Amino acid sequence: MRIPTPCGPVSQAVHDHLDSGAPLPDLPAAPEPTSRDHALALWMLHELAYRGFDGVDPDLEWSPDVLRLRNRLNRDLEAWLRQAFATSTLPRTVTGLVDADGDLPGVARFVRERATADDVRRILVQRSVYHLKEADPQCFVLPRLEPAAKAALTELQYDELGDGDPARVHQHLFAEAMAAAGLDPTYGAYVDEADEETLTLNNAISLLCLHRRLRHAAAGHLAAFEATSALPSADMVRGLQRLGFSEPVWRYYDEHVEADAVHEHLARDICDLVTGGDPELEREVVFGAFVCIALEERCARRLVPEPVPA
């Protein structure tokens, strides 16, 4: 994958470290983490720790002044986020985040009922840059956890990698769907089309599962992304079939309604265990639920037109 095209001083520091170099900022003032400078910045140093990018020394991945400013960008989104948390009207269980997550417009419903192909297609560019890498991050949360809970994370991993067939794995799906669709199923092939809403929610899921600390949050996500999954690939399924599109595009979806019904209680599984009854730990379940139903709102307001009125 090339390096992205910046857009900002800070993601045009980033790039030009990465292509020539060139020093880092000290960032004695950042940008607002719902900048896409910022977000796309954050994006570029946490690819590092995943394929990388064409031409760039893979140690980098490790350079101090790298982590530095990972470090710092991450900061300030996760101080947003816990902000966003603090003062959210939301529910504080997983199970009231999901079943507000449901009362809301959404893009899977948006796609069943009223979509035009070129919804699709616009919607498939900003998906694409989670589900090209769909289960990787949560990779990283593996090493973290006790026996248990590992078991139960390997489990459902093992099923997002395809149960051991490269050509069910989750990613690989999604390419062919994209493929199908007549967009470049590529990996990384539309950073630069992706919406600070897209990156943002994918930056903090990078920040969730590459940080040991925040490993409780990183299930409490899983959890929440898990349960408000099978239904919604429901309504994609049908709005892609509404609209003609061929077997391969919807057949990610179609997977998805019956895969992530049990995902959902695995990962509920994986919160129980990994909190152990624990007040504060599941406190920490909470605000990573609360990360993937206030993240994905973002993005469906983004992607989901009003209605025309009648």
The other form holds:
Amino acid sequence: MRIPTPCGPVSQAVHDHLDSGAPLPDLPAAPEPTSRDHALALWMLHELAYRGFDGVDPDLEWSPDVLRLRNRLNRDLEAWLRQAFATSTLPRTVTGLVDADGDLPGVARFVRERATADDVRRILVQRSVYHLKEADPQCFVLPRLEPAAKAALTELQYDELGDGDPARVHQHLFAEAMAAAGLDPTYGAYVDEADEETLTLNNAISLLCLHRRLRHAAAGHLAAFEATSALPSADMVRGLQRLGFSEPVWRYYDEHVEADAVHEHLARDICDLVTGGDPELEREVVFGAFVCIALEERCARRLVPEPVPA
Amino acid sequence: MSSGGGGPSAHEALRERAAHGPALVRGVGFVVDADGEATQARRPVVALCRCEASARRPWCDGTHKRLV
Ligand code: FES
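Please supply the corresponding structure for the form predicted in complex with the partner chain (the preceding block corresponds to the form predicted on its own).
Full assembly next; the chain just shown is listed first.
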């Protein structure tokens, strides 16, 4: 992937640092976790831990300057998320959050009922930023878990990653969906098009999964993500079929109907295993679930136009 | 639980099972239904529908959540 196009001073500085080794300037004066500039800068810094960028020195992943800025942007993001959690009126249990999500007007219902083919492409473009690396962040969580939780997460991840069949790796199914919908299936192809909400959602997953301290929240995020997927995936299938999209476009979602009915239960087990009933850790699990639901909802608000009043 | 003196109705029994969700089973090769129809399992862990409302039986498709 090439380095994304910068959109402000911080992402410009990161771009130039990766591109030509230009020194990173001082840290930004004020936290702006929901500016696209800061979100894109953090997304690029996280990406050094995943697939990196064409022509960029892989050692930069661990360069002290990169880590200093990455830590700062991650701290800003975490502080914003913790604040949102503290003041949120959403329920305070994973189950409550998942149920609340079912009542929110999400992307899937929009696609089922009234999206146009262009709306769908716009949505796939935003979703591609995560779906083309789906399950990758959670791989970083594995070595941080005790054996029982590790076995449970491995079971879930093995299914996400195709059960040994490269053709069924979920990332690959999504790439096929993109191509069949007339979009570029290349990893990272649409980062320049990604909304701030999309980048922030992706950054939050990397924040939780790349920090050992946040592993319980990572488990909670996964539990909420999996538990809010099966029914909406069925809605996506219906909407995509309604619009006449070909089988490879809806196959990704079709696969998730059954897969996530399984994963939902595995992910709940993982949460129970990582906390061992410790209330402090359970709170972290709920925080992770909140991050999932709240940021998905933010993306949905951006992606779903208001219905035209009848 | 029961709808009267005669024990739970079939409907309530299904609701009760829906509340528990699917049965997770490992190492399944095929599931054979009452008519002898076999469905191949494609994953090492499968979720078997217990509420009888799934559109993809024998597999759970999450529909049980809409029943409780
Ligand atoms: S148990 Fe029947 S749909 Fe889930």
